[in-house]
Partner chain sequence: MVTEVRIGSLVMKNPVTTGSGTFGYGEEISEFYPLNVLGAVTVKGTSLLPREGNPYQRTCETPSGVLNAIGLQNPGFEVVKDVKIPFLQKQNVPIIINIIGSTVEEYEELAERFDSLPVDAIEINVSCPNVKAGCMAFGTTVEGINSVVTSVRKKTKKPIITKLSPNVTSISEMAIAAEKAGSDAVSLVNTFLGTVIDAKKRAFVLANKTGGLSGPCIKPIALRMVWEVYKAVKIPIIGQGGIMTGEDAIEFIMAGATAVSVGTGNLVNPMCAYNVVREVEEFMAAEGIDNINDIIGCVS
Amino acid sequence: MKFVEKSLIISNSLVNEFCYRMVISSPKIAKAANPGQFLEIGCGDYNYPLLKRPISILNIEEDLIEIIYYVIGKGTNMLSKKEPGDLIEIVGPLGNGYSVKDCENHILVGGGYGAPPMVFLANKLLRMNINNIFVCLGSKTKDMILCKEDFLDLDVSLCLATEDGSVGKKGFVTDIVKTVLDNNKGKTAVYSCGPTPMMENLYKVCREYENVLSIQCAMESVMACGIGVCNGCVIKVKENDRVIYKRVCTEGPVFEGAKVVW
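Could you show the structure of this chain alone, in the form predicted in complex with its partner chain?
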């Protein structure tokens, strides 16, 4: 079931110079949501801006949903001005999230703004009594690594990489994923979210390992409806030896990397 819910903002505060973290009370959507799914958030008032904005779910606790969003243009700018006590209209939960694979090792990869959904996923895996969870986060600099604190309390192995070496290993997130794969030989599932070039690279690195059974990638595209009615948000996907368009908002956002036409 999907819902349109008038939701109460509990908090909305700056995380770093570029982005905000928001807690919203949305009981119906919270109960139905799974990791990797997203919300369409009404950022303005009186239909300005007209369309809602797609934002991933960072985590859910009881009735509360947490998100992190970058301030990019008019929608997210207006969202950043909202205050606790304000109501916003949210549609969700939308799309297909990650499917948990029957594997020994689970590697969760968040590149830049792709870190938030990994918090929700790690929590879900732990509730399912799954161990051997590796969380690999990468970013340009130390300040731009999101959600590090969310993982510190969790029983997961956390590995960081920054392009400038200000924290963790100097280099790309794919470098640390490679190290994890070299050191852990059992059946492995990879779950990822981040910029498309990063996920493409990740997919190409991981498919070289025979023990990696699944490489799931959360894709992005410009959406109008977010619910599957307009056919706007398509990407090219391989199916039965053919290349066809699939809707990121409905068949995705999570796709198997092997199916995506990179």
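How about the form predicted alone, since we already have the form predicted in complex with its partner chain?
We keep it simple here and write out only the one chain, dropping partners and molecules.
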């Protein structure tokens, strides 16, 4: 069930030159949301800009929702100017999230801006008393690694990779995923979020391992309405020996990698 809430901003702070971290009080949405789902957030005032912005959920604590968002256009720039005590309109939770699999190992992969949903998922797995959680984060540089401190506070194994080698292993996030898979032979589920080329490469890597039973990918697309009306976010997927279109905002954003037409 989704809700429309006028939500109170508790904090809105700069994380780095690229993005902000916001805490919002939104009781109904917080109670209903699951990892991998997203929110449509009104960034301005008086219905301007008209379209809300789709933003993933970083974490939820009781009635409070945390998000991390990049300032990349007019809407998110307006959102960055909001102050504690301001009200914003939020629609959510939207889409379908991750499905927790019955496996020995759980690998959470976040590429760049895909790291925040992994925090929410890691906390859910820990609340389910699931162990052997491996978090693999990758980005171009150390300054673009998100949520590192969040994961350091959790009982998970954290692995980092940067393309320039400024922190962690020099290379791509798939390189450290390979290392985790080589060292852990039990049944494994992989959950991912990030740029489409990263997840495509991740899928190709993971399917070479027979012990990987599931590769879930939170697909990115341009979501205008967020509720399945505009059909602007469709991707090709395989279903019953056919290739069909599905909407990322409603049937996704999380899909099994084996069903995505890469």
